[in-house]
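So this first bit is one chain, no partners, the form predicted on its own, shown in structure tokens.
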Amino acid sequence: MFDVVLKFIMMLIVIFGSVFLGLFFKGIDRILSAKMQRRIGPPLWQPFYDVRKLMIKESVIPKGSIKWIFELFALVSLTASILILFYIPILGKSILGNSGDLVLIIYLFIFPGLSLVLGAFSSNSSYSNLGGQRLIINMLGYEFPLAIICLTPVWLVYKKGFSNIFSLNTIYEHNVWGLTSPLGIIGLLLESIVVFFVIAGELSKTPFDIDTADSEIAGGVLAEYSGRNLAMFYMAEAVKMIALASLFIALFFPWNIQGNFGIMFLVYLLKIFFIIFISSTLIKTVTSRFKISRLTRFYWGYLSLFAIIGFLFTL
């Protein structure tokens, strides 16, 4: 009974903590991006102000839309993003332990994007429908290099004879950098580079933001969303950013400083900041949006090629 209550409390901490951290890092991301472009930028707490304003505004439902689908998948997107964090070890064991493996986590990462697609298709808007089609193309692009990246740590753990090789806890406990040869380390470095672009694609950041593209399709998948529904998608993106960073910390950057909880948590936050800065702030600031054909070529050509070469090096 005590374990059940403890897990429930930890889940509540993760739910509220992930939303807070996600919005906080979005604020840092916006400030740094503005400074790099020589703009003043918004205040640090602007994402919190945006969510508060959206939560008290009316949610407008487009005429001709399928209302229950349109509203439901905003909640599904946020719920799925939070649920992922229950299976990812952050400062040790994950909350749900070995109840879920890496394959389950990869599937769960599909739900936030799929929720956006279904919500867009139900809105009866040509802009949203076009954005949903583009998001499907984006998802089909980054899933292949993502699968290769996740397969590499599993292979290394398997070759060392450890049990429960698909468990993220097992991979987190056995640092993959110490399980391979010098050539394998080069392969892991290549895949670590691919990781940053995959995260940018998962978050639909520039140059992968073909599904929103304000100047082309007026916001795309989110064109018809407003009020609390838009707020939930906004928070879902923030939480997904934390979940993606936490996943790749567990896979490739598990190093931690042994000490009290405060020091370990600070190191965890620094690692998240580093991943978000490279994959979101830096990449979107120095690049422009891809054409759709170029986007697919980039994923299935360059990123997949680098990921495959990295995997072959670890063999």
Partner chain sequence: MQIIWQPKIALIFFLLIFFIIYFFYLSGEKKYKKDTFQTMAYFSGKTPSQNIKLQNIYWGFFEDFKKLYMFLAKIQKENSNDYIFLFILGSIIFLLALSL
Second form
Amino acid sequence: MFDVVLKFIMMLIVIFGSVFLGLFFKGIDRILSAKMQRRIGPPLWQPFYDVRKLMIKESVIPKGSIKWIFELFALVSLTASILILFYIPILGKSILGNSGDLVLIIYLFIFPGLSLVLGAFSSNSSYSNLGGQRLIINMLGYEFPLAIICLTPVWLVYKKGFSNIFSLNTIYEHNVWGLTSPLGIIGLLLESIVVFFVIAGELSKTPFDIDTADSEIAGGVLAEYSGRNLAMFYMAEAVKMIALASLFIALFFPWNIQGNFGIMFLVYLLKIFFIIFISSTLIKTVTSRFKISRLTRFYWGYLSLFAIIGFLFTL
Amino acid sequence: MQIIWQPKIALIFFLLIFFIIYFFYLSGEKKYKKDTFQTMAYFSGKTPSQNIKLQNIYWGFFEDFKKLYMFLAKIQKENSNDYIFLFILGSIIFLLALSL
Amino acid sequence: MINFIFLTVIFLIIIGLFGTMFKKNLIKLAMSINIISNGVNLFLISLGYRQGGIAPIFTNAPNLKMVSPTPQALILTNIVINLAVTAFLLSLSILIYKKEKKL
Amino acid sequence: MTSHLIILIIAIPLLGAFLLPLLNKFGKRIKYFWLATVLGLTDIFSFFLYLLIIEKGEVVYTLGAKFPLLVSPQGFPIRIILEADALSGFLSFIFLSIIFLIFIYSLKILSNYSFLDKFYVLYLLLTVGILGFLFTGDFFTLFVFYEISSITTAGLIAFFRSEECFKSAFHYLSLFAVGSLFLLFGIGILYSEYGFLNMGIIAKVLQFSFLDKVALSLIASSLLLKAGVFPFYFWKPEAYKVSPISAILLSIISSLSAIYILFRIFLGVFGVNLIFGWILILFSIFSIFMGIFLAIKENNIKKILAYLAISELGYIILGISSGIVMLNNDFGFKAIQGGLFHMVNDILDIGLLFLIIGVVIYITKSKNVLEIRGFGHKYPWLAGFFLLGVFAISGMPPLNGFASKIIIYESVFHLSPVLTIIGILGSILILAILIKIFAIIFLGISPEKYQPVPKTAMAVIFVFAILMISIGLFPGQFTSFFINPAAEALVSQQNYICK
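Can you switch from the form predicted on its own and show the form predicted in complex with its partner chain instead?
What follows is the entire complex, opening with the chain shown before.
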């Protein structure tokens, strides 16, 4: 009985912790990108104010849209992104580690994007329809390099002959960098560069934000969302940032200094900050948006090319 | 410990999280002014017809594979001569591959 | 002598395949399918051939040498099936002709 | 009585098909009652057969012999023999119960068409064709059942009596006439070398000479044509475009039975050879991508689902053939399990989507369904089930598609990681296509007036959804009871060869 209660408390901690962390890092991200463009930027707690304000505002259901799809998928996107965190080993074993593995996580990452697309299509405005189509194209794009990157550590663990190679715990315990030849190290370096672009793509940050392109289709996917539904998507995107960063920490950057729990958590936060800074803040301010037709070519052409080369190096 | 995909645990946790968030979701504002101008979809320019054509929805995706689609459309015309030709071609390829 | 039969079989099948692949007319197509079927039947018949054997009817068979009966059983069913297929093809081409006025 | 189970399962639908026009004279009620008893009875018999096989192992039945279950003294029967082992028993039970459900579904959906008794005669004959594929013990009955199913499918394609249907029926029948003659030619070659027709004996005496390769390639290409996989998939979109919904579902099931007999011949008769396995893996990869590439461009709903059916078959063949290629380590067996499990999931997923599209066509009575229909407003249940089907096909976690795909991915990874990447990419592309269809049909505004959905159709869709969710949530129990004995039966070659 006791461990059920413990698990329940752990679950509560993870839920509210991930939302808090996500919004916190979103605030840092906005401040840093503002500083990089020589403007002051919003206060640190701006995302929390946004969420509170959204919760108070009216949540409008557009006239032609289907009410239950419109609202259900706002909730589903947040729950799916939080559920991912249950399967990722953050500081040791993951909470549900023994009942799910890497393929499950790749599929769980589709849920938030999918519910965004369904919400956009169901809100019956041509801007959100366009945004939804572009988001699907974006999802089709980044899935290919994502699959290659996630499967290289599995291949390395498989080559070393460990058992149940697909579970994230085994990958997390055996540091991926130690398993390969020097050529493999170069390959993994190449792959970690691709990692940052994939994270930027999955969070649809600037070079890949064809779906919420403010200048072209006025808010795109979330054009018709307001009030608490928009708050759900806002938080889902923040949690997804944390989940993605911690997934790639578990796969590619698992080093950690042995200290008590506090220090290890601090190092973990620093690593997340490092990844989010490069993948979303740096790339966002440096590059500009892709044309739609060039996007697939970039994903399936250059990004997956580098990923495959990296993978071949590790063979 | 062998990883076996247990869907029940995933579903239970999914529902638990869903209820906790739904509990938080209820604290948000529910009312909105029905059938007012507020619920009309946002259009900046001339308001087009309510439904836009979703047929060629993956325009961006096609652009890069235009040549491939042209080729595929060309070889697949719907008459039995082409069907039988493709069938014989396929079985010859199969035989050659098998006899390597 | 045997390979002479196999030559005709191959020849028949190639004509049939040529007919199906390049002839637009539906009736010609049905006919060429018939030709292929006859070619395959000829091939099956030639398998059961015995030197100087007689037709495999059991009444006067005990003293004389019979041709092996199994391929003949196969061909009977194949002819019936081919009849059904050609009949169906021709009735379909009639219906198509009724609607489209050209085959 | 239990000894005659196999032949009864094939004979009862045959009898039912021939008596149907007679009974049609007495009125519609009797016809439906007769059909329900025929299909229900065969379904129950197939379940008893499966139980019989589970406890007594393989069943060999020689037609026409005094003691059908005893193998004649020389050790091999001359007559036509039927064989049923755990795999074919399991598949026949699954297929028959789904055929029974489709029959109940099409009670109302097809009720406003004339010549319905002709439809159900072809329906029953196609079931006989499918069962024939599952239970044949020798090559020539395989050829006869191949012919039966291709003629009946051509008849079903031409059912709507429009000019377009006649043309596609003609194309279908001419193609499959040539296909069946190829099959007969291959069988002739095998007969010329070994003098036997039934598979059990040929498997014992077969040496793998060049002539055998020619025979294998002929037989395999005609069966792949029936299955509609990569090199021979071109006929499927046109055939599915015009045929009625229940006929499409039946031809999907007959494609699966063609895949079953292909692997039965490949493993049982020709034994494990790696070239054939690798060719099939290559074909499955191409059919996954070809199906998706052509589906993205298409605008006719039935054609899109036909292409998706092709890419789902690609997954099944990917699982089974890569399992065969690496049979020596234990992951090969897991891959075959994944492939067979995906066979069952695939019928349910694609079936559910076709059922809902059938209801949409029944309500809108329009040929091109892919205009903005706004069905989500007035038919929330249909929209919900369609979404369920979309998630299941693309393998979203809690549903049955994921349960079988994860087995395939993880066991295929040991062969080469490229296959897993292709699999994951394929399912996200399938998801993208189906989201587009869902958005077009169910979301958006349209002046669609409400028509009540037929009760029977809704009940069958509900049963499909329940089956999918329950298999998705309890994959362990389902595999252990059904799939494991079936996979062992496919793999173990010795008891297949005549004892």
